[in-house]
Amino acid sequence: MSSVSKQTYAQRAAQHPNPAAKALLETIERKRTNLSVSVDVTKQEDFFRIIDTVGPYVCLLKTHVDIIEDFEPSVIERLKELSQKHDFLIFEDRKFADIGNTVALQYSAGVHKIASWSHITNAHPVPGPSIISGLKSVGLPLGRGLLLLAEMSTKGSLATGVYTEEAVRMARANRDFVIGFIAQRRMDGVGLREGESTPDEDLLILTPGVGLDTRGDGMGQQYRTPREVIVESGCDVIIVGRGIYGKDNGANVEAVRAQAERYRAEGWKAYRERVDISD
């Protein structure tokens, strides 16, 4: 295990160098949780009542606004409002994988705007670096942070071997703007070449596919626990979604509320036990 990952979160909050990352990890010290819900439903009002419902055991809320049916311009104002109400951090998984100049359009302007209030994005390395530059351009000078999808929680990804080598390598060369990873485990050491020795860096792990109570949704997402991912993995973020609000989109408030302080839980006591905590 690195020695990143044994640093508590404040620690790494005191000295990392983008915005984003260091109130993310400030916030999930705060609150004392690594838990991130993806509110992965079409309307609004389940929208708006599961963001309510979980948002007091989340650092960071993670939304696809392009599946809203009936979205409009006053859905991020709220979604905004519910970000200050409950203290946490938006993460749009927008998942850009164009050349520069169109990330760039789509992450700045078009109906949903993207920068303009998600605090963390994400994107597919496939176009090189140059999508890295073209996000870069609108999201740096807003203090917004960037993850790279070097791996995902699908079985049969092809996002493994020298393609996540390559993800790495480029989030190095762009330690200004790139926070992290979506992966599985630490990238500590991973793309390094030969001679090249381990740098001093702390490349956030958000990691989907955590589940405690299933191993698979039939659809190809598999699922481990939050100590296999926190302790064993040494990842720094668990998301969970279904697992949380149901497959009644959140309809019973009191269930989700006790699953959300279910996963809070688990999570941060994978995270005492990673960094020997234990008062």
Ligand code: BMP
The other form holds:
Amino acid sequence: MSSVSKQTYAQRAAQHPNPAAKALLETIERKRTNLSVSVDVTKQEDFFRIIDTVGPYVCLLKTHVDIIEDFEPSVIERLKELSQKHDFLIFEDRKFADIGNTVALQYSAGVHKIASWSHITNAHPVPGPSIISGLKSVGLPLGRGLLLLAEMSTKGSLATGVYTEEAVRMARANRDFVIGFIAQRRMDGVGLREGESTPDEDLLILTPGVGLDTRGDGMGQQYRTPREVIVESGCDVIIVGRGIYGKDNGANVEAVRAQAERYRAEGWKAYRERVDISD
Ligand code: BMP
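Form predicted together with ligand BMP structure, per the form predicted on its own context:
Everything in the complex follows now, all chains and molecules, and the chain you saw is the first one.
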């Protein structure tokens, strides 16, 4: 496995050029958690109850803000307050996928004004490098970071092979703004051409499709354990949704807290195994 994956989060934070990536790595180290919780619920009440419960255990809170039925601008203000209260960053999982001009508008404007509050967002590389230019024109001046979806966790995903390699090349060409990938494994060395080397590259890997109790959801999602993801595949952050808030939108606060602590502990133990921290 590559040298970056053997470094501590703190070592990597000290060297990272992008402010959002640096802040994420510092938060991971400070809170001793590489857990990101994905809060995929449709009512404000459930959304905020889950966030206030899992807040102490996460480095990054992942949202799909467009699924909130009773959305109003105050949702963003409350989310920002909770991000301060619990010391986590925000990742709106928007999965932009259009031409540069359109994604710049979707990122900056509309009902949600994502760039104004989300430290990190993501995009499908399918349109080619212009999607990065469009998003970068909005996000770079604000100190934001972008993840490219180089792979997906779903059965039959088309994001494989040459597509994944091209995604990595697009990221390498835009390292001021692209901080890494949504992917299932470390991408160091992927897509390098003959004679190319990138010794100082630190592209983060954030990985969904993580679950301890089940291997799938009957709708194409595939789950692996934190150890498989962090130790065997060299990823940096585990993203967990239903494994933490369950089937009842997180109604049982104590159960949600227990699962968040369980995934945090598993993710951190796996990281310590990977970087050989034994004390
Ligand atoms: P869950 O742990 O409940 O399966 O949720 C996974 C979350 O990660 C969802 O919000 C989904 O949109 C997202 N996701 C994924 O599952 N696989 C991917 O490849 C990319 C994703 O963003």
